[in-house]
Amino acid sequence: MSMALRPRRVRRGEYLVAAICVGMITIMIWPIVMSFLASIKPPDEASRPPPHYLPQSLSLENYRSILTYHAGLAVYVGNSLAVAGLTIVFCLVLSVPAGYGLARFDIPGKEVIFLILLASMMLPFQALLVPLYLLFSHIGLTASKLGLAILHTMLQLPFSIYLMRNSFEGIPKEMEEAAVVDGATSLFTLRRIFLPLVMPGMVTVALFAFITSWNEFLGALILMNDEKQFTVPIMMTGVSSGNFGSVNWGGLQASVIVSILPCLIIYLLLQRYYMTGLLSGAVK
């Protein structure tokens, strides 16, 4: 009897946990459902008071308002993809090489620097940003892509280096010995051995700087002052704007809509890496 009723039980735990999942993805889909919903709707009864959930007339026009926004938005999208694929570039030169170091070398006082590093995380970087800005201005950095991308680097750097360390610290030792046995270098070895097998980790550093340069607003502000120089976060702001102090709800949500496409690209082209076993090019 006990046999009999243990596959119903079974059935009901999953039928539980399915129904946790769809209630989960529902809490997490439905803001940007309304954002869409929102941004579909006409710039008067996007902004009409008190609002309503589903559009009674279906318009495009915040999204033609956004595309002819001051200098168009492909201008904004283009600094900001620039912007981001500095960041990424930066972030993997510099976390790779240091997490491989900090993980496989018997460097003298390692622990520490390692700690030093998560400690600048606990910093909130709005307390340097002047520095930072005279910093730059000094040495011709302002209003430059290159130096948006140093400072998303910066913010970034000391937890893709904590990424990196723990994808290298769980590879085997076995494998690096079977190298050095067979006269490998260390640049061999990282280079043939270890990049294969700390790749789910390098896509989730690209993945976490891509987001976060995309969505950094404040450093850009204060860095970029010429207008064909802004990101698609700064030119959120603007397009928020309406007359007299009022907010465009329907170009801010169009703006959303267009905002979050980039991430989702990104996030189904490498998706297939995020689900690669960290020893999968091992076995192969």
Given for the second form:
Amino acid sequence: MSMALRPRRVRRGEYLVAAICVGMITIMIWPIVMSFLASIKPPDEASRPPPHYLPQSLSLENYRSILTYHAGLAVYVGNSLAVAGLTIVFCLVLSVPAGYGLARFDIPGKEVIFLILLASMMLPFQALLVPLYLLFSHIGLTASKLGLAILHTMLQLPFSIYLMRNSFEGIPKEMEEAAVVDGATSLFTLRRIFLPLVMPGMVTVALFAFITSWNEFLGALILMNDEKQFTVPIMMTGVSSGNFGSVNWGGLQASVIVSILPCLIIYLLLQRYYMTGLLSGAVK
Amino acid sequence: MAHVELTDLSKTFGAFQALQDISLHIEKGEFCALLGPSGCGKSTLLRLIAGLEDVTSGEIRINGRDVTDMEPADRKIAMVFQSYALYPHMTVAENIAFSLEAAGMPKAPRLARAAEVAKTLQLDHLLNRRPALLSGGQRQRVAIGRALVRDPEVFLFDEPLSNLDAMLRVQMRMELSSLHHDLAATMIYVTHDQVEAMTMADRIVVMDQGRIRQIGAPMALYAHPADRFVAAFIGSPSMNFLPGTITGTGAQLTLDLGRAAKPFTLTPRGQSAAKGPADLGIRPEHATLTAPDATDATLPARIRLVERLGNQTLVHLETAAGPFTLQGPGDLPAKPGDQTALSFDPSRAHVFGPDGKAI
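Starting from the form predicted on its own, produce the coordinates for the form predicted in complex with its partner chain.
Entire complex below, previous chain first.
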């Protein structure tokens, strides 16, 4: 019997790696499991000290309460989806041509431009909020989903451009040259050759833009001063304040679970593209 | 009038001179190979002809038209790249029809034309496959199909066989040759493999360090290399060079290969010779083994290594003038350690002066 047909012996090192992975996953999943367990307790049991890990009785009361919280969960989820959707569109519309240009054209000083772009990621976002608020209120973009989406795009754009540049650079130059010899214009090449090939990168940009926008709290808190425009993270702070300064743990954990779901679903659906997108350009 | 005319073509990248004063005329229907080592400028020259690089100075004419500043698509050329550059998300049919799509041809006629081209390349059963599902040879054929569909005046090939394994390379070499024969198209073929150039080309342009060293038919280059570089590059195994001194000039040259060797006399072919140092060039297949005391023995030698290839034998020898490789028949009696002598045929020997030029 050939060596290839023999079952492979698992080495000790692989057990160690597996054990580390399981440990890390446990650390990461533990809070989510705790949140879920707390969310299905009756509200008074969820807030009762000392807390128990496992619910003594089951109840969907917390979920029912956030469904009808103030303007209603649907409004807040709708707002968050709208802002996240706009952020995705803005990020893609800006980062795809920027990445294409930085990867494929000989622009004078493009490396400096790229470095400045990346350097903007180092600035603490909180330091920018006050000037941004003043600017946005001056041009009427406060309390608007469009304004918040622009803010989220600003946060996400440097990373998106970095990702798209990598994606475009991962496409062999000969492929573009073949298209040039075949008489394709730059736009036709971008549409017919590049865009299908950088689709994993675009999916990754969209996914990150969605997660950033969906979870972003501080900018939304400062820009959105009308209750009907609130996004899910702001709703969650509202839900968490119980009577007389207490914390409504059950309601808070239910809204945590609800807010995780869209990210989780999108991540699982797009996982294949997302991994390829992150790696594109990294290895030849 | 030549079909492709290159006149005083130069190309610089910053301070680096990639090509210098290249002038070359390629006739209609000719298969011209640009041959040279890596970095000699052959691919750059092809890219200038294709229009993928700008010319620094000089002129390119195709079929009488000055195309020097023309866009690649307007030059009526097609190019096959080393990596094939197939579009991985498109089917074979879409890949072949891409240039027609870019030109705005409606879907039905362009796919019909692609199918027609695919048939000539025996790709018709693979039209709906993606490149990832094709073998190396099939991918190569799709790349050729993409060139064929444009009906170009000139085909440009940039080392198209270098990614294939040895057997497939031989097969594709024959396919390309028969394609050239069938189409009678002008083809310019870049390669660093002298076997490809020798077997396929009507004419070979040997390049080195951005300049043309020699242009000629394959056998002319083999028999009469203009200099030491061409002599070393054409032929496999490579020519042997033995350092010596010219002691007699005139109608017959006499070459002294050192104390151990007998003086060697031959008729000069190239530039006039002066007394002084020179190299004797002997191809491995133009030397024979003989007894050390035989009358035709020129240079005593000791056998270091014997490689039996079946139809031929390669014998690696040590001589007072340096190492020497000899190619003989498969059953050549030779074994490592044997003391022997080399005999050279003067009519097939070459002499190169101190400047490397043939004498």
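Quick caveat, the model's predicted, so the values are computed rather than measured. Residue numbers count along the first chain shown, from 1. Between two forms, the rigid core is the largest collection of C-alphas that superpose within 1.5 Å.
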After fitting the rigid core, is the C-alpha of residue 26 off by 2 Å or more between the two forms? yes
